[in-house]
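As structure tokens, one chain now follows by itself in the form predicted alone.
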Amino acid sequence: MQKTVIIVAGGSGLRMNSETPKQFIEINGLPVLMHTINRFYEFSSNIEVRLVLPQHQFDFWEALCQKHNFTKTHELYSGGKTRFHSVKNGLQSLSPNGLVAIHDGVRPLASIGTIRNCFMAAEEYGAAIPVIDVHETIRKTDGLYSHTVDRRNFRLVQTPQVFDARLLIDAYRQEYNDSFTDDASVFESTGKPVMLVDGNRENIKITTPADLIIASALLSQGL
């Protein structure tokens, strides 16, 4: 069954204090989207890839992959207004018969068995993200007051999110809704159940300098 991931990477460097977009910033001599790609080949050898990028800056990511002889095999695609219309000019000309993951091109950490286990439950479910159990306690907020809720019945949302790829397509022709949150949401939104599959711990989201430092230690640990 053909495997295709959309990466969407278009994101900037306001909370890195940085100048560079997150997804361009190195980590161990490589930019951060390079190791979330190279990530996806260790998984399979054989799986379609697409970037989504801002239309600017394209240029700016084909230098890079110059600049470090990266020639791993990708389709460039341009980004939308909000995350749903960037996945959705990803999602173009997709063949339906197969399976499509999409994920954040900032977490390079996804474990191999993270991504093979959502693809193996998407296969005989339909949809499948991986979660990890919340440990910190958690309160709801209600105006000025707050009560704890019980952490047992929350879980923390990763990607890749893995889907039958004819289902996907079909969700993402319905209009964007402020309620899309990630792809699991616009999915659900058409009655369809999403199976929760158990991520791994390691698969954080960079967007602050404290990521970076912890994700160079876990790459460096051959995480």
Contents of the next structure:
There are 2 protein chains.
Amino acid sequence: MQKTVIIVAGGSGLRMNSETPKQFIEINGLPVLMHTINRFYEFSSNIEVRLVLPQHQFDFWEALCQKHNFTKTHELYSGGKTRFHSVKNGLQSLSPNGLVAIHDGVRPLASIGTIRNCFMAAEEYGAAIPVIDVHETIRKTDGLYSHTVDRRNFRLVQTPQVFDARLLIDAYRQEYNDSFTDDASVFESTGKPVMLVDGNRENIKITTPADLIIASALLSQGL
Amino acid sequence: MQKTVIIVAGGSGLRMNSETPKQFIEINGLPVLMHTINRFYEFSSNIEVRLVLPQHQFDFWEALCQKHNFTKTHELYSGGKTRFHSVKNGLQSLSPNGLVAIHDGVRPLASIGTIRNCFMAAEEYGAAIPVIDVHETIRKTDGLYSHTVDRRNFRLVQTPQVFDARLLIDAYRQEYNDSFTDDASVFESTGKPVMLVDGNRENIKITTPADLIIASALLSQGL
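After the form predicted alone, can we look at the form predicted in complex with another copy of the chain?
Everything in the complex follows now, all chains and molecules, and the chain you saw is the first one.
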């Protein structure tokens, strides 16, 4: 079955106190995005990789590929004004036969097991997303007040989120709506459920400078 | 104002696939618990440190202190059958005048800023706990189903949780109850509110082997 991954990297790096958008920052000698792309090729050498970037970053990315002699095949798509629009651009002229994963460019630590679990469950159920338990106490805020909620009823959601391509293309025909925080929420708004599968705790989204230190340490350890 | 910290380290290390309870595992040459104790002395050289350990670990801990020539003053208290009971033991004969922090032994990365924020807010409001925003999408599960909730309404809770000592001693006079997941929930069940203050994202609770790698990297960077 044809497998595609759309890697979305629209970040401008505001939270990193960095001029370089976080997807381009080097970890252990390689830009974050290249680590991410490598993961999917490690999962399957036949996967089609689509990379969604802000158009003004195309040249910079291509220079980076030259510098690092990065020759893994991938096609570039232009980012949109929100993540929804970026994914929609990445879905252009995608074959409806097959499975499509949507993945955050700044998650270089998705394990092969996580990627495989998601593709397998999506093949069976139409949609699957990786989640992890919450290890911390979690509180719900309500204006000035807050109260503890039962963490056993909550999960933290990661990517890749994997879907039957035909169903996801349909879902992205909807009008954009503020409640779309991830692809699962777009998909579910068509009335279809998503399956939760086990993610891996190391699969962090690089957002802060400390996350870079963490990702570097984990990648060095072969995670 | 007298400041005390009760460091609770009851963990048996089951999730670590490790024979050594996680509070004793060495990171960068020093057991986790010593890093943790050092943080509080860095915050204030006058702080009273109480360490709650399972009684059968006392000898092992004292041998570790000798091995590492660890001479920071701290008094040992026996752990109980739950965290609630351990904290209650640690509160024995505490002076009600002053502030008391309850801290997880396996959080060696609480920043001095986080500790200070909590003590300052507790002095003013009676109780304060450090929280961080949720960076991931978060879902609530309900049997077989699950749905996305608005992450802006949720916070992840860390320690130290700091309280007016008199009020916390009163709160711990209650009967134990399964809903007590942290000290804040014990405190709040007496009808009093806790103030939320900014924690630091690096202040992780070491639970898994990957957390050890992360903590090692962050401590090496001086975080």
